[in-house]
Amino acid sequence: MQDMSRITELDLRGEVCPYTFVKTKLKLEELESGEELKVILDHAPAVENVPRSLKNEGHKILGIEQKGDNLWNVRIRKA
């Protein structure tokens, strides 16, 4: 069973690229091996770039999730 206190959550509603990618990054250096994360994404660009990113450094993707026409839930857990 997954203990729901460990998901954190970051909104980056109204953030373009890079920038979604380096506060994600930024956010994931504060949790520990294992926490889920949960993104907020409103910019399609984003939803490819981050989870693609993100992989690449070894963190798994765990779902993208589109909650309305631009709107995104991304959902990963850290290295």
Given for the second form:
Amino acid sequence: MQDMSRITELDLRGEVCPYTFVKTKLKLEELESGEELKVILDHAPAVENVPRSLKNEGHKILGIEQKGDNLWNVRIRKA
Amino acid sequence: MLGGFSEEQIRRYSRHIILPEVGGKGQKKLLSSKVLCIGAGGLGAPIIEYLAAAGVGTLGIIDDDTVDLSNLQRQVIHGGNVGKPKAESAKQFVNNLNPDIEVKTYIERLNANNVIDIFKEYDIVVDGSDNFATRYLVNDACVLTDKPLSHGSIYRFEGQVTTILPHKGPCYRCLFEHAPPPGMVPSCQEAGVLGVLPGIIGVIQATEVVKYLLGIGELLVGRLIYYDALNMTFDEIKMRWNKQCPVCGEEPKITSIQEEIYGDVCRI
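Now that we've seen the form predicted alone, could you pull up the form predicted in complex with the partner chain?
Starting with the chain above, the whole complex follows.
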């Protein structure tokens, strides 16, 4: 049984587009369908770009939270 | 390391990984694939160049020729290497472009004795040869060993390209049963060739190889693209499996690779 309550975290502070998406995508490929991933971003354009690209690939954006001046958490459920 | 990729690989292959049809999974498939390139000449140059860039992990390169100044009008990977064996020159190019690629060179002529052993090592064969003897040898060996084949050939301003999945579609002999008699078709040396022509055909071959390895899209199986650079037309010719085909027909006459069928005499 896959533990669906497990949340994997990916810290992408210091990373810019398009690698923010590329790395998020690679991390998601390691997860099972339905698992949750939390991505930490500090590159403002990525906060729009990453969720948009992920939605295009069918993943679900569970939430985008601003945690500081230049700090965001994006929560994703893998398709 | 993320998904088995180094930081450098993530950057190098990012434009592939971004594609939904490729992703990290597809890129890994490419990196673990083995492709044999027959010839490192006009067609071989773009084939080798793009397969190496794409991250096809192992490239076999067979060519017994050396780089001549007259090659550089179209063979874009051999700059600065006049006089060197083409296979070695190609390897040097690949090493500079992408250190992920392992290159195996064969500085010899493909023949009836070595073809089966060499083909064994690879997932797919790309024919960039310039003569009928090799072309038929490659086709027959691919059919007999069930090896996918990308065929390309060029002449002056025209080129043709098709993909052969043995026993799933027609082979080269289904369309052209035998080579024209020696001397009937002039060689590149006599006929001339537009320098950009092999670029177009070779890159289509590389595209087919990458698609095959990734398992995406529609391959040129049962279809031959005929390209005319002067009129800038791409025509598609339907190819059918020939029941009487000497190698993949119902009662094949060619059931093993015998030297006398190919020889080395009609090197055109």
